[in-house]
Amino acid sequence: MAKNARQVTVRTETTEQGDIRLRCGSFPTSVVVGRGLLPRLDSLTGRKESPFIVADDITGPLFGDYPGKRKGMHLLPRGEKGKSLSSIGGIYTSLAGCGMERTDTILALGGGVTGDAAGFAAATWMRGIRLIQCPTTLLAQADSAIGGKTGANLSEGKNLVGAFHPAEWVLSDVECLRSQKEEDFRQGLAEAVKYGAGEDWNFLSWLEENAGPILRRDCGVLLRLVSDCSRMKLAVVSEDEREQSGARARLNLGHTIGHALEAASGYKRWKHGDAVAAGIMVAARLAGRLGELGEEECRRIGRILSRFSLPTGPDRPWEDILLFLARDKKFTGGVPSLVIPRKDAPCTLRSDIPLPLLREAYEKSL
């Protein structure tokens, strides 16, 4: 754990089949990170009924038999557009013919957008119902099927409607992650360079050292990864479930260049963890022009960004991103709240940040 990071307990146990579980405090998530975890979701749960399958028209097909007896299942459209408010009306009409009542499961059984789209489903049919996450991408296992956000996309930005709704188990099944695309896996590796950069540099040390069997997508240094990162995100959750005292805001280093990027490219150009790669080495630029990061660790950032073929800065002009900034939601009065990467320490949430000096990281990051 980095220097000055409050020390809050994940309880980690490894069981016989190689599983490791993570459990923090009171949170309401209990994470399992393994191999072939699907075709024993009823045990590790301990849940009888039939849950309703929330997937996608890749990840359906491909892994929806495995959970064994479902309720139902409902196909999304892969890409952000499966986060749009029609999208997610569409789950609506697909609960309401099966039946769905109160005391009924959906499972999420895909990446981001899947967990966030059923997510926000479950958050809010009947006032709310029991979540199981199920990610099948690294960037859903390493980071957004933990912590409750939910969310949906508008127009106007992404993210802009949304609630809070923690699954009660987040089964992560690395044997899933071979079967991704080369691009999508990329974009878990993302924020798994956040992590290192913003919460603990031992990790990124670890991850600069296996970067080849990491991208060999070798199952046991897999499992390290997810599980590390999973007990990362667990902890700083715990500590502001709801975002009311500024440290879950951590999680978002590189995510407000990052959100914007995607936004101002209609959500095609950009994918979210190659912006947020972006977003990271713009923070990075931001943080040694505030004395926090010295240039070694710049370079060293933009370093394992590029190992993991991963972008080191934006590709359009601050004007195209500057509306959409905005609008983001830690921005108050014009002026943003910007998560800063700091040397050996987990970054923070600076509101004193003029956006002149912003604009400026951003066009030497170009």
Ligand SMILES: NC(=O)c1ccc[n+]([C@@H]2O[C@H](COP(=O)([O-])OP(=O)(O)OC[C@H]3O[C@@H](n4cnc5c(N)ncnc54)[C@H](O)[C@@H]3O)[C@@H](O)[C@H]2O)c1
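Residue numbers count along the first chain shown, from 1. Computed from a predicted model, the values in this text were never measured in an experiment. What we label the rigid core is the largest C-alpha set whose atoms superpose within 1.5 Å from one form to the other. Compared with the form predicted together with the named molecule:
Core-superposed comparison between these two forms: CA of residue 14 displaced by less than 2 Å. Once the rigid core is overlaid between these two forms, residue 99 does not reach a Cα shift of 2 Å, moving by less than that. A displacement of 2 angstroms or greater separates the C-alpha positions of residue 288 between these two forms, with the rigid core held in common.
Can you switch from the form predicted alone and show the form predicted together with the named molecule instead?
If you are looking for partners or other molecules, they are not here, because only the chain is given.
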């Protein structure tokens, strides 16, 4: 446990209503994880002015009426196209139509796509207005809504444009997760396994013990799942607010191979969490070869990924992936930098990995 201890402490408090409130150091975001949060938005945030809601064409109809009074609502098209510059341009047009001022607030109500697009609009409208994130997917609650990264896709690549703009509040209502499609819910579980293998093996044990109720989406268990992931994300981003000290690199466990797989499939066959799961398995095999993980830990990672119906390896030859790996900014001088999980310790970024060893781990995972 001592090896997992962080310099930063996340203050955690459970309220009378059973909400879990999290804050960390000077990081400007308060996180609340609970049930039935959306109808309590005003009392939770203490805000008097109505927010402007940005949702997508699924989350708007599902949840748009819960937060009560609003200045207006803009619906993005669902999926990655919701993060295009033309979709974000549509948000600006609606904000102008509602007379949104510098003191107003945008409320992002949806998954990671909505959070990134609405966050980018909030970062840039009148040079920055307040933002509340109400994430409605497991991936967004456990990961993307916390940390301040907002972004847009260009035809030249995903997330090429963006800004740091942390939300004042992240309100994660776990009841929203019950309507998610199984395939989408699974994408968030991959990020949860990332926290377990990368940050805290006790959390991985908890995932193993609670896999059944997690998959049944028992709200009590989801509350613990989301609040633990939020605590770990908040600790890492508070350590490295603007991605300068290197601490945030740990959040990339499984992502270097994952991103290459996503790109190699033209962002069609591989969804983000599925690709990260395959990447975690390759990183675990590599860690085994480097003496950082034992065989049993590697097997545990494979078992929990399978339990969550996540892939345990890639599906295309190394040569296909190498092309996309070489484009990664963490690939310098023909040597990749990769995050490696370690037994009983947080993962670490290594820049001394021989390419043949990575290839061996990749091919063993095929």
